[in-house]
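This document starts with one chain, in the form predicted alone, laid out as structure tokens.
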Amino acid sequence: MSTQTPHADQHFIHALLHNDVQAVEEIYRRFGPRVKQYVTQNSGTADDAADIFQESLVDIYNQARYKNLVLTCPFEPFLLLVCKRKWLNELKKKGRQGVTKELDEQFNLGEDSFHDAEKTWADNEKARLFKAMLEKMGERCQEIIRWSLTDKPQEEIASKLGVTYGYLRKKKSECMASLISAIKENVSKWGLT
């Protein structure tokens, strides 16, 4: 779960969730050339890069909406990141001959951007997977889990639960590894190493 503060862009994300006029226009004006530039020389048309760019933006929205999307990076490399991994499924799903030049070759944003990028996208989708995990635990280790994570001492913990401190060790030490164990076992069906 990501602890990292909002970078400045955050405001990007926050005017797609409250339908901010001004600064859509804004995204759609900065960005949107920049993919269509993309997706027209990577075997597209001017019509698939507005569908792409609408759909990451939609992409952008839901994870902010449905799974509290913080953004640590920049989020121009971040949008252009959505972007390409979904023209990339499109050409797979469409047989299209591949991308032939690199979203950072193309824009020159560095390096640092697109590993910012990738990180946040990475950390997104790892919290989803600790959830999505932790919920499909029993309510107890669910519970024990989640009082875990904050800042209280253990002593209030087991108190607060109706337990003994010994055995709240020892149940949380049980289910972070039935936890850890269902992270491991589904990384590689997330998508994520």
Second form
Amino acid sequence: MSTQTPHADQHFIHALLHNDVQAVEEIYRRFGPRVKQYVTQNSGTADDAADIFQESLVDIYNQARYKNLVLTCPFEPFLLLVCKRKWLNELKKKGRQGVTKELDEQFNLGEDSFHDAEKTWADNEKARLFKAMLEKMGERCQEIIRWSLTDKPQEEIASKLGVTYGYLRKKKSECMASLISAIKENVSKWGLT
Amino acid sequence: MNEQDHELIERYLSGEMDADTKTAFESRLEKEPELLQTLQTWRDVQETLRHSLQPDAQRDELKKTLHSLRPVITKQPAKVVRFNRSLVAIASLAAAVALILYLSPWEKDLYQQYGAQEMISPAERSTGADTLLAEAARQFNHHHYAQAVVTLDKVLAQQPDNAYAKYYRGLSYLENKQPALARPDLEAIYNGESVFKYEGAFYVALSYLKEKNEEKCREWLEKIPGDAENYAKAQELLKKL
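Switching forms now, from the form predicted alone to the form predicted in complex with its partner chain, please provide the structure.
Below is the whole assembly, all chains and molecules, this chain first.
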């Protein structure tokens, strides 16, 4: 992430982090219509637009909270880029194309901002892929992986699951290996590289 | 890559390797790009899942807020801002109530038919202003309009742009038989962009009706466009006049 001083619009990110209802409402009022227009003109509905808008804001929250995202450009083009990326990928997943209308051409974004927006989308999409693949696994594997990702000592987890420590480690590495291979099979389907 | 390698990765990442095994493993990592790549993915998957699976109360709260603002995007026309779903639901309920009142043969006074309104308590946001708004809603709904005005004054002192408070202060004045005081608030609502925009116009019209100024009343009802939710109600009243 960039080490530049934050853009003045960083307050919008702050609003997301602190659930500042009035400021979030401002985000909807000011930037919602444009995203709606973009999605509805590109084979989507108003509901799709609302989903995209909502998910993009959560992605930005996650990126700020867990990956230290700092805004170095105005919030609007950044948000629009994340929304656009997300919508294009949704269309691709559904096997549809046909996006003709551009959303962000009027903005002149620097490389860094572009990269940050792309990464915000990609990191979050990746997390969704990982979670989706985990949820497709057998119950036992899910249980073992979920437990092992908590801060609890592995010995405690083994006794909770009623197995020996050695067995837990062996089983966990099997589960992780099959999770990873499922992820690899789906990476490009999800539009991630 | 075999099962043993997977277990080695797991042991390496959880810091459970003795020094010798670790050195040997690390030198393999330098020579075997596939092993290194799997290790990196392994670590990435663990870290990413750790973040996305751990409960985040703050994120849950944000999601609630986002959900409540959804109608800003889904509702037509886009130019009018909505507060939340429950408000929209109550607004349609209010419209239904108005219609029933309109059809009631026992009501004679036109103002009475259309004036009945309920103030909806705001969504829980646990700010000072919202506590006041909830209090104002109680006062309004118990027909203590003068008290509601006092409470809403406090809200507006903190948040002069709070359309919700301004709208209900206007209605409180109106119900308290002070139409001239009601109008500045309601006209401000009409000139703003809130969800209450055209309701504002409707109640300005009613404030004139209250003063038996049917001409002005008509003039304000005609400001309500065909795509506004209260268009039908406005047209009904126009016919009645």
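Take the two forms, find the largest set of C-alpha atoms that superpose within 1.5 Å, and that set is the rigid core. Numbering follows the first chain given and starts at 1. Because the structure is a prediction, the values reported are computed rather than measured.
- Relative to the superposed core, I180 undergoes a Cα shift of 2 Å or more between the two forms.
- Shown in the overlay between the two forms, fitted on the rigid core, is a CA shift at F130 of 2 Å or greater.
- Once both forms are fitted on their core, a CA shift of 2 Å or more is seen for I144 between the two forms.
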